[in-house]
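Just the one chain here, the form predicted on its own, laid out as structure tokens.
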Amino acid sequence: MAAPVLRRGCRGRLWALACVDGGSCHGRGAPTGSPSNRIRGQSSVAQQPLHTAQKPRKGEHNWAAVVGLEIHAQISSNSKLFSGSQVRFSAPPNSLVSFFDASLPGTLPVLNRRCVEAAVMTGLALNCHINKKSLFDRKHYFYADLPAGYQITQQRLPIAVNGSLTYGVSAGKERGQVIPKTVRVKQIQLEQDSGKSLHDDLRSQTLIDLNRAEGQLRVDANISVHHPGEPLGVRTEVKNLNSIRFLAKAIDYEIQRQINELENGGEILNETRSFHEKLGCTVSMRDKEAKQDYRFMPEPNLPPLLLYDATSLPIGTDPRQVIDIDHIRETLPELPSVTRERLVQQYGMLPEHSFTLLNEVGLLEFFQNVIKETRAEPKKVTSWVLNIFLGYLKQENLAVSESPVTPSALAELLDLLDSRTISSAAAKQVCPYSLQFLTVPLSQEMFSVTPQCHH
């Protein structure tokens, strides 16, 4: 049982399904990989028209794509979802395995409170309805990395449903124009992770690691194309994508592959495919003609999961013995969408600048610290942080946390610019060299002469 995993899924395989606007959800395929603590969720990807490479001839239609994502995200917890075994990435194989993890007879699952709280927090952040009563199920399938012969999941009544995530896409001719898009989240569910198969081609054998630590993120994408106004097309599932970049490439390739296939008189098979990272294409793995029967049944060793809020919490209840939805809501940090809107309103920056500040780890905190310590206008601070400072970091291949430039030093330089002790042209003339010395306290005397670059 690998580390607890938060599965936020979309229309996809592990019943973390995603639905598209105007469309229905795609189902999922057979499970692969190993069971640990995961929250599975489902989200929807907005349906958007996708045009073929050539301009449609008279009488032809444009194509629309439907994409559903099943996202497996690992929960940050110290122990596994149903056992007290420690979670530690890259631990030696089978070094973190309890009797329950090994499926020894008579062992019983014990639900990890931290994982439940993480699932509720994720559901709230994604605007989901939190079910005060959710159920656990057994999903049966036989594979070497699943010694029990079944996986504990939430098929019938998951912990959170019917959410949404709004995001912006830069588009249009006007600078800074952001078009809002909304992805619908079908459900979020807690799910045990399976073991990990380690294939040894040299010895022609497969070994099993029941630590079940698979990494922090894995995505399965279900993709189909159709003409707008017509029924949805046959979907394919591209499995085990482990980065956003490869996910985007796999989706783009698969959409165009299906369009080309259909326009050339072929047909799309309901199959599972993998993405070949070096070749940049998807490759067929297996078809889904024979649909697997997972024989879902209620998990007999786990009672219904009951959650409470301010209206349903019994008087005198020890808060340590229950999970309070309202209390978790109060502990939520400011969400990215709220932060971006605040930055635009408070500092008058372009929406695209707010995205950059949040997307670069540590950059927002750096920007806010500079704002606190300088008299310069926020727009000037924004320009220097995003253009001069960030450009320097990228040139030197440094993270914000590794920067030799402190917010205080940059704030002092901006004060000198604001008081016209030095000109903007002079300050930029010595960059990026001056930035390397901004850790030294600045004074007006340092810039009393025209600065020059020294090579």
The other form holds:
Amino acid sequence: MAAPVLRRGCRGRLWALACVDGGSCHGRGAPTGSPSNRIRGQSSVAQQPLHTAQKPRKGEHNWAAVVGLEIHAQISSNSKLFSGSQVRFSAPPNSLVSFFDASLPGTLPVLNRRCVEAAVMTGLALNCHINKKSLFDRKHYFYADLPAGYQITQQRLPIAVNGSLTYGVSAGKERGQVIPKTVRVKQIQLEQDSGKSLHDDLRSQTLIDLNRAEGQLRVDANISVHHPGEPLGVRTEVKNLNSIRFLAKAIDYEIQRQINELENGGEILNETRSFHEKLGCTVSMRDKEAKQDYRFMPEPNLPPLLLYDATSLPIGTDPRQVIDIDHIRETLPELPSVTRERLVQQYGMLPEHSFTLLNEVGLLEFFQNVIKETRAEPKKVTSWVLNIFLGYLKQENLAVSESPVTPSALAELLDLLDSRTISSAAAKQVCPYSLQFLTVPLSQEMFSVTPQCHH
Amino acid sequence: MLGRTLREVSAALKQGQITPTELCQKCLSLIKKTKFLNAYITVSEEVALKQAEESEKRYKNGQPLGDLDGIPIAVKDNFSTSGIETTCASNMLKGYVPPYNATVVQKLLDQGALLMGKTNLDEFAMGSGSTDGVFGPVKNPWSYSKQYREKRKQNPHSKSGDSDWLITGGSSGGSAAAVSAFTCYAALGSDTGGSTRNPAAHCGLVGFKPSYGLVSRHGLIPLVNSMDVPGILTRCVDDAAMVLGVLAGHDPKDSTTVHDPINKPLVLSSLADVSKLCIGIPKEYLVPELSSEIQSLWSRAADLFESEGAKVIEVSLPHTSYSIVCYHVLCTSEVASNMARFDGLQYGHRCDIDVSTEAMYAATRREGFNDVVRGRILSGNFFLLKENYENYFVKAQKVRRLIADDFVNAFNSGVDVLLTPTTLSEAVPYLEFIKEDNRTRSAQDDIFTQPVNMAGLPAVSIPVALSNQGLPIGLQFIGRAFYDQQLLTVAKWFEKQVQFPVIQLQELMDDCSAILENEKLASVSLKQ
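Structure of the form predicted together with the partner chain, given the form predicted on its own:
Full complex below, order starting with the chain above.
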């Protein structure tokens, strides 16, 4: 996942539906399939439409795949979206459940301000239009981890729409070559999380924990294929994907499955499928074939959510009573796309370099610290950090934070290089393992001897 | 003492003429005597006595919490009461003991009121007779009043015995009967389509429906979230105002309540004259089904205002005829949604079947809900289906807006208060009432009251006079949104003019043992 701003875990939810470039988009309409494997609405942040990188097979028509992602991400907040109960990891089951969470009769939802701010921040970070008025709805279905028999969501008018996200795709033969892409974000909506179900097959029962749902991030992928120029094909939905790796595998598999099916004269059913991790294939969830009608209805206990900005904020309003979009915009940190652009401009690096610098946690800060302390040219620093230093980390399976090499140490080495105290050849002969030398204060004398590799 | 108003009793407590414990015990004793009315589902005797004890200490120290300190009150059994069973008169919630108090209950308790018990209702507040709850129907105390009995003796066709007792109206019939029979000074009801005003009219009480958003619904087990309000039943307008003053106000737990809408405490001024007042009479409310007696009273009331100098004009609420149908569409839709949580998992009734979750849900809900509730759920789900949503639900919401606008237009044309009947007729005997089903009855009985809920306005039913049968008839005043105080001020003036008689239940008190022997209860299981 890309930008740090999206890494919030949330207890309330943002839900976003991505659209693919080119204007095609899977509708939001009622997803198919049973509730049993249904991903409970959690917040979804961005979605990433992916273009298929596969070439069509020889002798066959061109196929284009269309992928839309529903991403459910939990908001990082101290309390839940509609109830006052706390959010905490690994709390004992059902210990963080308010009367509202247990759907005791007579309880009412109260909107959590922090969750709304998180949604606005996310919307701004994704270049969305923030709706100054958004509405809450009830989505009805029966399932044990949904005590009220409905989920409060934003189906009619979500909090943010029409955004975009630029990201990098590794492509090409050279390591590190990154192609910038843009994906459309159809909408972001706040919605209620469900509880957690634990299936006890031994006793034929299901245990419910109403603290929170599983997983900070869950993705449903909607996939269809068509011939370019023709209308979109029938889509299937693959649910319950909670790792990027499996998401990619599932999508690739499903694209190919659909192509195979259609080329053999079959048809694609508008159905829900799940991804079988061990077999690496998608499987139809046929047990609930009838489409669910969620009987959407406005949530009568939550008035429309009104947000303000500098132009619409009435004079004399108590700031604690309202949310000001402009104020939130000001508190946003520098967004990744801006940072990348700045790096390219300031240091003359290639765009793909900027992606790599940002994609590794802590690497940008490391890089900037080296820059501060060294006389060497930025291009040199970039090269050393991205190739040798990062390579070393990968080989040792270390995070930047775990690196025994400090920015100062690398800066010193680069100074030595720069002053031609040591030759570039010599420096490069230093095998990755001997970067450990850099944990020791350097001196010119150390390099008068042919360095040896140490393990 | 039990026949006094809230204000009078409050003064008596302050002056030490009576203690909270004595008052409490008197009420508890009367509750026992009038058990056959079936007004109470739960009598919280221990709780009330303990509260009385604490109230007494405060009075001894000269530090009562307010005007409600030590005053016996009752609460309809669809309000959540901590530690006290809350059933909504349904099998689904039999044995359900909530862990929290509804905000309005808490506010009353914070003022030192004594909670005598939870009153009977139609199951989940669905009904206009208080006849369809699992604990059996509520009997109208006026069935045993001297006024009614004397009239009946004159009627050669009347049957003897108790078999022709009258309904209280509904769905807050238990609360109405409790107040009417002097077992408490005020009671909380709920009002979604008239459920407080209807039984008030049939039981000779003041039944007040506040503006939507004025009083918190947190803890009121909902029927229709966008129309429900807590209602107040008392024996006079001043008492209702006193209770409203305690209950009104923004509640952070209820996002549909507004901030700082009225001045508190609420003290009604006495209108010297009504010459500045404009009363509106909606012409569409003159329907053929309206009893001639009530029509006549309505007309005389209008004349009264006019003769005292008020301006009385006819107004039109053109969408009135569509109101009841829209109400049913919206009501059943919300009901279907609100009842979805009753599945036996977390609380309430759970069936024995554990083959699968779905089977468990289905059996639990079949066993837990009566036919009325299930019927409304089915209707509501039908209206909410994707293919029906636009044509039914959205259409009804649009018409609802028109109905609300009708009222706004009437008020904007210079009208201060509307005057209408509350019910089509006086209270009818139970045996006659049950000849029609719940749905039919509701459609008939709510006709004057539910448009007010659709528009979120304040309204109050005031007892006006006795019918030829010796039974109470009430008329309804409707005000502008959040003009509750002004509305009650007009109602108070009117109440003073009409001087509605006090129910004479002396015979009842004396004969109640005889009644208990003679009465035949139609398949009722009385709550212990």
